[in-house]
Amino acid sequence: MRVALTYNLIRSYMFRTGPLDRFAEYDSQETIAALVAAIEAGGHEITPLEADECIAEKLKAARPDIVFNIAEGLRGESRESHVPAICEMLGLPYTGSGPLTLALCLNKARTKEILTLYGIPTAPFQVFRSPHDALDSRLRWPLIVKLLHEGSSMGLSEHSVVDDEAALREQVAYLTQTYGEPCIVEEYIVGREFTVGVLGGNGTPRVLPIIEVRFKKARGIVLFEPDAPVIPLILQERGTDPEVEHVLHAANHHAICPADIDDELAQRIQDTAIRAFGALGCRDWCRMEMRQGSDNQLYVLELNPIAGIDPTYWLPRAARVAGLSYAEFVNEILGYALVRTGLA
């Protein structure tokens, strides 16, 4: 099978100006190539295909049987729909979600309401636009401010998480400013957060075993984490300053898989991830992360259809506790797609 990979790659002159989490969803030249070689692991011919501007005119050359597409997208509040779309107007298959499901995710507040719509629990939330914005008196403190269409954790940090109306102004004020986009304004969920891996669509979606996340503080978020070798390039960009040395030094959390939980909590959360993958209508692969509240209710945070997937990061390491290796990981999410095609 002829196979096109697309993705974003991160280069160092990313670094050289504004925030250093701009560009965390793009992937390094490392998770290429173990891509790379996992899909060929499986048998299959690739063609590695940078998303540019130029990426129509790249597939319509390349010719691929189907298109596994990490692509983040280049600009815009729907950018991880661009090359979904595209694969649609050319008549190419794909791996993952499609057009809608990419922008609606990308939309933390579209995510909530239809999760709402579907009866599954969500933080009351607020989108603001503006720092002057009026606060809607029903949300309850302590809440937390993130950008409304970002993942990674960009833009979060220790000032995310707020107490008072001063506060929110101004953290609102700075992500505004700072990303040029609007915020999300949720209730912080006091809790134990979990990270959800789930594989499939064809039928019963597989969910992958539960991963914990612990914090260092009582109050923790996951911030921001450069990947291993991204860092020579921060290096080389900005050296040392301030910011650097915060963010190489940032680690607040670790993560713990199979989460230590009872087996009604691990059916719930599991429960949960499937009705959300559902609602939202992912396919193929999805990483979403929840939080029990202190009502012992699950709360949906956000789904990411295209989470991160170097052997490293969370979910290919779910799947490895589930007995795959990374190839095995990889190409399940492949067949799944080609199944779903009419290819396999």
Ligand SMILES: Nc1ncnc2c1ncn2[C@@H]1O[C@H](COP(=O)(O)OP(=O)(O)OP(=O)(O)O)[C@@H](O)[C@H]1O
Given for the second form:
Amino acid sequence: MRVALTYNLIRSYMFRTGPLDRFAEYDSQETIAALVAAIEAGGHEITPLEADECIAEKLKAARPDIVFNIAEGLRGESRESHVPAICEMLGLPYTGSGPLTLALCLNKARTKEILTLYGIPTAPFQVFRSPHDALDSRLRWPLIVKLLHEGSSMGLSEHSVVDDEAALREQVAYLTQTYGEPCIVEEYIVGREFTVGVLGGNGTPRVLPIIEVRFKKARGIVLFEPDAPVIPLILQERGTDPEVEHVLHAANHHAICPADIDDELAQRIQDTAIRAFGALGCRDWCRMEMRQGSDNQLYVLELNPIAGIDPTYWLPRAARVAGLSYAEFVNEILGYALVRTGLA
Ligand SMILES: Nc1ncnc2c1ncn2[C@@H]1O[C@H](COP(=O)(O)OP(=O)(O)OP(=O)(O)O)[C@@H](O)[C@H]1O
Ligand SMILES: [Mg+2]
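Right, the form predicted on its own is done; let's see the coordinates for the form predicted in complex with the named molecule.
Zooming out: every chain and molecule, the one shown earlier first.
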């Protein structure tokens, strides 16, 4: 097959000014090279295409049989849906979820509304457009303040979990001013955190070995990945900046896969993952997080239908625990899309 790989590349100049995590979701040259090698290993011919403003022209010129899409999008609250929408417009099959699912999953509030509709527990929440919005008094402290439509832990820091209204409003003011977008404020679930990869979706999806994220401190949250491939670029631009040191040292978690859990909990995590994958209409691949509350219930935090796919990231690592090499994992995703679109 002739496969086009669509992506958004991270570049060192992006870190010259502004918050370090502003472009954290974009991919590095190393990730693209690993994917190219993996897709070639599957016996395909591959054309890497940067998903910039000219991507429609590039796709028309390349005329691939299928697009392997990991593009996070350039701008806008539905930016992850742009490349799949263009593929649909051009009549090109592509891997992964469609524009509607990608737009919904990028908005944490919409995701949670849909999960709730399907009876899948998720932490109670409220959207804040301004630090002066009235607080819903039904929410129970502590709360966590996040950006409404971001991923890659963007906007999260040791100030994200708050215990009182003054701290909450300060964090909402900081995020809305710095990133220019609304916040989601939700109940902070105290308990174990699990990350779950799901593959497939043409039939019953396949749940990869469950990852538990362990924190060094109480009330931990997943912050910047200490070994993310973007870190050399950040150091190149801002290596002498004290903020860099602070952010890189803030990472306080590590992952264990397979998680050390009993069969009953594993089964519940798998069932929840499959239900959430279906509720949001995900296809081919997704990574999601959930926490086990003090009431023993599993609360889904969010879904990442274009999860980080660098070989060092959690999803490929969980695939490896399941016995899949990186190339096998990537070609399994491609294979689901080929079957779904009638190409295989
Ligand atoms: N309601 C919550 N209760 C407890 N912890 C939370 C909650 N929401 C978020 N967190 C913590 O913050 C981390 C990041 O939150 P979330 O997954 O919503 O953001 P993200 O930036 O989209 O993540 P990703 O890096 O997976 O794209 C979670 O992995 C978890 O550790
Ligand atoms: Mg997350």
